[in-house]
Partner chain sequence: MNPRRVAVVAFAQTRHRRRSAELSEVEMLMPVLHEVLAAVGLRTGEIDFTCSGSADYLAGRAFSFTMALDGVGAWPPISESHVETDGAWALYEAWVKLLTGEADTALVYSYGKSSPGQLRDVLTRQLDPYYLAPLWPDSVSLAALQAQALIDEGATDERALAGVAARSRCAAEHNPHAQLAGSAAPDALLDDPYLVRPLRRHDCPPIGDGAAAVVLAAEDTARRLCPRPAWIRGIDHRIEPHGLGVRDLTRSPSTRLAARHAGLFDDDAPPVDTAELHAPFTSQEVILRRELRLDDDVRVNPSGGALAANPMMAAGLIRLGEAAARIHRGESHRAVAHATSGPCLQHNLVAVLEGEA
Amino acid sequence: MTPAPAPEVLSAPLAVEFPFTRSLGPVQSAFLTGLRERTVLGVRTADGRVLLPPVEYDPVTAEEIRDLVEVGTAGTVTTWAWNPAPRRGQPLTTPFAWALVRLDGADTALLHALDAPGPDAVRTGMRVRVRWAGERTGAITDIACFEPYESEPDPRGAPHDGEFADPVRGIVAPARLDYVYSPGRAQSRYIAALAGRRTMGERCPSCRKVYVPPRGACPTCGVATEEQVEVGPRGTVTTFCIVNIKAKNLDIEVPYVYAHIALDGADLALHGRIGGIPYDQVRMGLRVEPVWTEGGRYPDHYRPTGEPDADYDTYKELL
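Okay, now the structure: that chain only, the form predicted alone.
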């Protein structure tokens, strides 16, 4: 087949997001519970340094440290960077500075947002103080931000037993990455063909293998692939896994099966969900075909064709 004309290269905004749940040891529990009570706690090392945020082991000696110290709520900016365009989930919705602030009584600096009218209003060495959040739950966000504050440094730090009513024992921290993804010319052609319910691979001019989805280059020979080859639509299950954990926002009942499927004419297996058969009857060698939903841009799942299972020798190189 002759090379297909290059389509417009696609791009799309994507997000990877998940909640991260962790338990807290005695030091971190005291630190976060203290923030809820408008108290900032550091931890003192054997050589007398006060670390903030506190850690449970000395980063120099690796010794366990538990001596909590209450530090001030005002401090000094040690360094900073202006953020002109705050992003989703950041502490402030208006431009602000990311600043390292060494609170009075601490020997290390805490990273947080500094609310200032502009970069000309921020400088290393300026004095700032904590602006507390109106509602506090025992998280670093209980410090809403820092704000400019004229005061003299107060280096004193008082020991603290870390005892609070209803201490925070664990936290759920959301993690999110926003980015723009471009699949490149080869996969743009592949995606465009899927919209027409066709599966297109690309053949290596050297080893003659057909790759689906195409990468634009042969991973074995390292040469560009341009020749378009239609494969499938039927294929063979080469290997699979049974999914027992329900994913958020995915309307599929567990357990279900995800499989590697070698489409007829392809030399690389792609993955897809297997439906139309009990999960415990899915097997290697099962012959399957795609099922499209109305308006779908790609197969919703693959189902058995009713053909005899493929012989192992026909797909053993594609495991």
Second form
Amino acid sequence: MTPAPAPEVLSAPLAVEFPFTRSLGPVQSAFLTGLRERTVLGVRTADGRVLLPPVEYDPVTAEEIRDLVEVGTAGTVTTWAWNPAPRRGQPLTTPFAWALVRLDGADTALLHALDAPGPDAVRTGMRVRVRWAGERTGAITDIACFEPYESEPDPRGAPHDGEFADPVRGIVAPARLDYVYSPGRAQSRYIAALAGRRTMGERCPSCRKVYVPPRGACPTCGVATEEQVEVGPRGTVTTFCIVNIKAKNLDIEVPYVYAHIALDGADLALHGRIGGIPYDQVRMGLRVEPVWTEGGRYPDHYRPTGEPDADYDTYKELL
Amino acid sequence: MNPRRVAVVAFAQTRHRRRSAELSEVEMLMPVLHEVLAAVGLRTGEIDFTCSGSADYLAGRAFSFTMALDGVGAWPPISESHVETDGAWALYEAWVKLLTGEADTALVYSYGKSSPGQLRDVLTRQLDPYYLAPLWPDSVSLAALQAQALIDEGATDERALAGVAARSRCAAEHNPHAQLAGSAAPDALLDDPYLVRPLRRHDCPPIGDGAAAVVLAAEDTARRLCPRPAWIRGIDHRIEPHGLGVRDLTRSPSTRLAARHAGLFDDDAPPVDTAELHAPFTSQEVILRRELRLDDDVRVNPSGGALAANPMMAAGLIRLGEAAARIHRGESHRAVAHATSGPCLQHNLVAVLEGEA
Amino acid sequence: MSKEPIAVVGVGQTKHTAARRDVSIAGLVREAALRALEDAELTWADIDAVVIGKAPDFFEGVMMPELYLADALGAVGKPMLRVHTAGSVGGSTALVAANLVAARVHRTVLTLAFEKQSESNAMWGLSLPIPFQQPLLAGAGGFFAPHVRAYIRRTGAPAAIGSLVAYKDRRNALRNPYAHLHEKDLTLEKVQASPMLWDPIRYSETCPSSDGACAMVLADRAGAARAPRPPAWVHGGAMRSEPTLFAGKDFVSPRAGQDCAADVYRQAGITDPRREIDAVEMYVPFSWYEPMWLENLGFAAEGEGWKLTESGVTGIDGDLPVNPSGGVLSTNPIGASGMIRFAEAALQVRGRAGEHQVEGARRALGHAYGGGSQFFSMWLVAAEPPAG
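Structure of the form predicted together with its partner chain, given the form predicted alone:
Full complex below, order starting with the chain above.
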């Protein structure tokens, strides 16, 4: 038995990023369009409370609420927290306070940034007002932040029909999260062996099946695989499909053959691309071998070995 | 008709760590599954129902739980489910399954690796996607808003919060699974700078990776598997509105309500001696103690709680497991365990556990 | 202790479509929930708990969106549970909700599943890059196409079977006002002439990407007695899982699916599903999965499923109608698709399926699957309450 080598811990950056397209519905549409027009709209519940920011459904009764009310642009801090080190995407790049602000005429508070010289300049109960962003598009960030503003509370709210020219119906919300991906012990061993153009499977100590690529556990026995078993390099195409649509994020010309390949000595098939043969001549049972390219982490593709096709009965259990 | 009695009969967890880059999720989880099953002498095939909790966003991998299933050995196929939240809710789902009588045993597990991402940023994706998420308000800042409201109310102060931190981390010195153990005295802690005022680093949970598992069993099966089962006398969970400005952040009505439905305040209920509270931030312990009406006689978080180790999606299940383990060991007769989910204690679960009366 | 019988007393769904630009995520789920409440003639206050399901959170870019949706679903002050079991989630979610009633934890439960796929792009959501792994494929079609080829090889099914299923389901969808695709001019020839995307799967044999939600109100026996319209009674429900990939896995007819069906039939006292079940709502995202699941679920012997399809048995006027609603091939808000199967099965036995009603349906099967053909959930509903 070959003992498992101590794996070097692999890691690589992984960015999960997408510009989500969000439709708003009528209440949120009115609120965000209002911000673009420097107008702040709340929504009135059946019992007369004005919720700001306006939600579509009453948190207490669950009833739909659409009765819009224009509230003031000045308000009172109900609680706050001093953020000395702003993070990516937050409203201000210099130290600021997060604050819940109850705008005049509203009964609930809105979360946003409060620009203040330092924590000593912030307290619960202080008066603030909206500082509008220079360029407004109909988004919560049309409020650049709040700023200190001495004034008397003016609790009056005025009904508003929520109608604006060219209303904002949707927003694009780009979101990017950065991760550092590590594949773990078993896959690190597998990837390390591939660097020497060797495909190493791992044998389950219980059922004795050889897993390629190994994923850390024999999934049917629920125990770690460790014993290293070199498999291939040749194998058999067990099944495949011909891919005719080009995926945006893939640099592979279509059509191409995506195949399940049972490498000799492995107890299940791995996936690869078939080349070196016209796509419409690929068949189940075709014998193939890997083709490596300079610097490639994986075989670029598999090509026919020229051996006779494998008999169906020899691989049907691997389908 | 009396419902079936269901108990926690075994509990296991990882030694929680800041990072575990050398292990995939299944590699981290599997030893815990082996340990918890060994404790009751069962194999996967002898478990009637399996339920897990995890969240794709933590490590940035969709369907992460499908790979974690490799560690269970789900062959022949098993009766299995998954919740996209803390494993405490997986335990709840399993408890319901056992109550139906369709299962006598259940394996519950959960895991989370926070180390691959920036957890404070990741959790902003839990917020309302129109008004809140675009501002990227991080989890520490939201907890700080809640803490300040509590201080303004006069319910606590920074010195008292440091006391919670010191007590929790000193308790964790007896917990071999803790990520953080030991603490300077509260007054010394106050010399540290703020992370997000009014919270200092000691007020916040460590960020880390970990997994946990429990086995549930009903009636005679529980007695057979465990000399002193931790019977679930009641368990319930409740959610609050999402908007932070709609809620009174100094209160947790959902915790109070869940506790009532779990039987914590029943007239005939003897008092609890132990509480395992899922309070990732010191200020949240203050809120939870008040809502659960815990007096000073109750040992709160003898494990060190989430301030000692807070593997996301597992930390709530661990509270239930720690409370049960104390009953198993005879160190508690009656305990309350709590788990939370969402920003500023939005969603709360409460369970009352007790040893054989 | 016996279980409490479970009744489906309300069903609601949205008009499924490629993009619901007029509503927020909350507005979308709300629409289905309200329709289910209206069907049951209940109000938010009557609901004890909410059980919600959806597929990966990356689809909408909201982590654990149930937190944000609590208000819209009237869940404040109530228990709210979020289920995620990949593509089978809509079915699993309904079963978790059903267990709350069966266990007598709650009497009236709202269960709902949704996906608003227009917020992102399913191809992106399903194919996030993974470092160190060779990018070979994007989307689900390429994943499942090799298994379809394996089925064809194993059974000798004629190549046209896939197009028959697609044509049938899309025609059925014309009778279902909630279905996403309403292709009035579709002909079998057009299906057969549509481009091969992932040979042997053609474009017209694949499911669309939809925005949609589906909801049901489940109640106990007393709730059923008060219901204004006939309920559907749950006679059996089960989930089964097996690993994603393993040595010896049968992707064509996974054992988890066979076991799950067998468990449901046992609970419901069904010994001959082909004769005793009147309608099937089966999770068929690619047309060939109809014959494959017919075998997997015990409606046909191994290798014989395609013959039922070919001979018209699975047509809406056939002996065993499959997907009278038009199925996943006509409507696919991923996380909701399983629940739509469960709900459509309930509509059939309630006699409330409208234009796509199967005459005299008394027993119907709802089926969902997900992941790498590894997670299965099913229920059997009937017009009559269970015995006992």
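Under this definition, the rigid core comprises the largest set of C-alpha atoms superposing within 1.5 Å between the forms. Numbering follows the first chain given and starts at 1. Keep in mind that this is a model prediction, so the values were computed, not measured.
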- Item | Exceeds or equals 2 Å, Cα of T293 between the two forms, core fit | yes
- Item | Large Cα shift (2 Å or above) at T124 between the two forms, core-fitted | no
- When you overlay the rigid core, is the Cα of T108 off by 2 Å or more between the two forms? no
